[in-house]
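This document starts with one chain, in the form predicted on its own, laid out as structure tokens.
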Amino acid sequence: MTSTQAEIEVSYDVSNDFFRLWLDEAMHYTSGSYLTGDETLEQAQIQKAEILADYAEVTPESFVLDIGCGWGSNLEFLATRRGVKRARGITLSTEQCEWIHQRGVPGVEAVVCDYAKHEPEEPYDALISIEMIDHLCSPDQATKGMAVELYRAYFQKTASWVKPGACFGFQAILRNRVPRSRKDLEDLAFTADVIFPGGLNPRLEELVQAVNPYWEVLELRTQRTSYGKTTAEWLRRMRLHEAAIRETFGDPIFDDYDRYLSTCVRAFERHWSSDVQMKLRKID
């Protein structure tokens, strides 16, 4: 991981109770999939999980790894809605890992671990990763032309963990256009430096380059508008709790997250950012 454990904990360990105020009931902190545009946030998150489980060709007998598993929302989906008997997640956030342990979902386990150091005791049948790859390449490394190299090392490593022909349900935030106004550039820099230090969203063409020669892209869909709707709903829900957040967590937390989420809404609306889902199959 390029992002250190300390940087990951800046992003995700503010407080589980804080995130519970504005995420969906299962605590998905990634884009939902709005297929009609009329879904609730909860429905869109379930649809996202369904798409990625289908891409990974998950069955109840699959041994599944969720790379960057967050608060375990996708792990819980796999266990409770897909009947998966063994689902493991890895994360660098101690708060998130403890949350998963507290849930105690049968068949689900979580480990605090850098993906680059993970060595499974047996091969996995399927992989899922949802918006974790933005922690692999720093802005400085991208400027030095290292992005594809770092992403390719990730896809090489993940391919070594799975059985022949295994599939990978993969989702990533994308960076597209660069805004032209100073205010917009400052807001994006704030989001990167304060909310998600050490990380950078990949470009789509970098990912398509990097999967080779380890994975074949079988399907690819982008969902820019879905992430716009997701972040807009997060912002709406957070603002409903403004007084409680300011009292409990302090003014800077509310102000920082209000700025961050407002910037996200604008970024997806104006095509600075997007989101991609891919079905990958291991090349044997």
Contents of the next structure:
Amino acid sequence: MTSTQAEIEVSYDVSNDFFRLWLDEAMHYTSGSYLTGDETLEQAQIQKAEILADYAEVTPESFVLDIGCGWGSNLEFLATRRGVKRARGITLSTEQCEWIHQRGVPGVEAVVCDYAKHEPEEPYDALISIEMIDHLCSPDQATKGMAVELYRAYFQKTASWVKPGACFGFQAILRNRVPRSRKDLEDLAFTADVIFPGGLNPRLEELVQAVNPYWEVLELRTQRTSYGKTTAEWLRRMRLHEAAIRETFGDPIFDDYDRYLSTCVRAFERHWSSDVQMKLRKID
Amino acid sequence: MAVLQPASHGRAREKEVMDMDRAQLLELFKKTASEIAEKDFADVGEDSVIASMGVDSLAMLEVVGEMERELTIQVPDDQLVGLETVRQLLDMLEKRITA
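Shown: the form predicted on its own; wanted: the form predicted in complex with the partner chain:
Up next: the whole complex, starting with the chain shown before.
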């Protein structure tokens, strides 16, 4: 990955207890899928996991890999709701990996591993990756025109891990229109530099270009408003715990995450950012 | 982002923009950049290199945003890449006006 292990730990290792205060109970730290707009965050997160498992054509017998598995919420969904007997996750975050092991869900395992170095002992039946690709290309690399090649290397590598005809349920945050005001640009730069150092959201056209010649896009749906609702709910829940967060984790943590989540809400509302889910099938 | 205006005003403004000549476009750029960067750009011409004007990339995006509002156009982000001179910027804006 382009994001180093140290950078990933800045993003995800603040404290598991901190994230528990405002994420849903299963700790999905990615966009849910609001299909009617009236769902709770918890329902939207389950719907997201359902969509991606369907895209990946997961069955109970599938050997599934979740690339960038976070706190294992999707792995746990696969094992408990889809009856998957072998669900493996890879992450660069040691805190997240330990969290997954402590949960001890049967059939779930997690490994601290850079995706580029991952070599499975046998091919997977299905892949899922939820908003991990934004750690693959830094802003500097994008400026140098390297984005599509870096994403293509990822899609080539992932295609080498699976059985013929296997499917991939893929989700990514997208960058779309660059804002035109200094404050908005500075808020976005803050998010990139302080909350997610080393990361950059891809553009949709870069992804569509990069999956070739390894994966065929069978379905594609964007869910910009779903991410807007997700981040608004995270912000609402975090503010409910403002006093406790300031006392336990310090003022900078609350202030930084308040600024970051507020920026996210505006980013999805104003089309600076979006989110995409794709069903990919390996081209054999 | 386009400013919402009454339809008649919008159409009238579009005609004014379509009738703008190159010199007016250059003046609009200089005026907008001066206001945002708080500098005097009286000597700036089409051959001026944007990077040498002392305008940082954030300010230049603000300039583009303000000109989009003034010209009632929207510039795709990919067309902002690689603009080095004022002439290239004005060429791109003209294309969007007539698109």
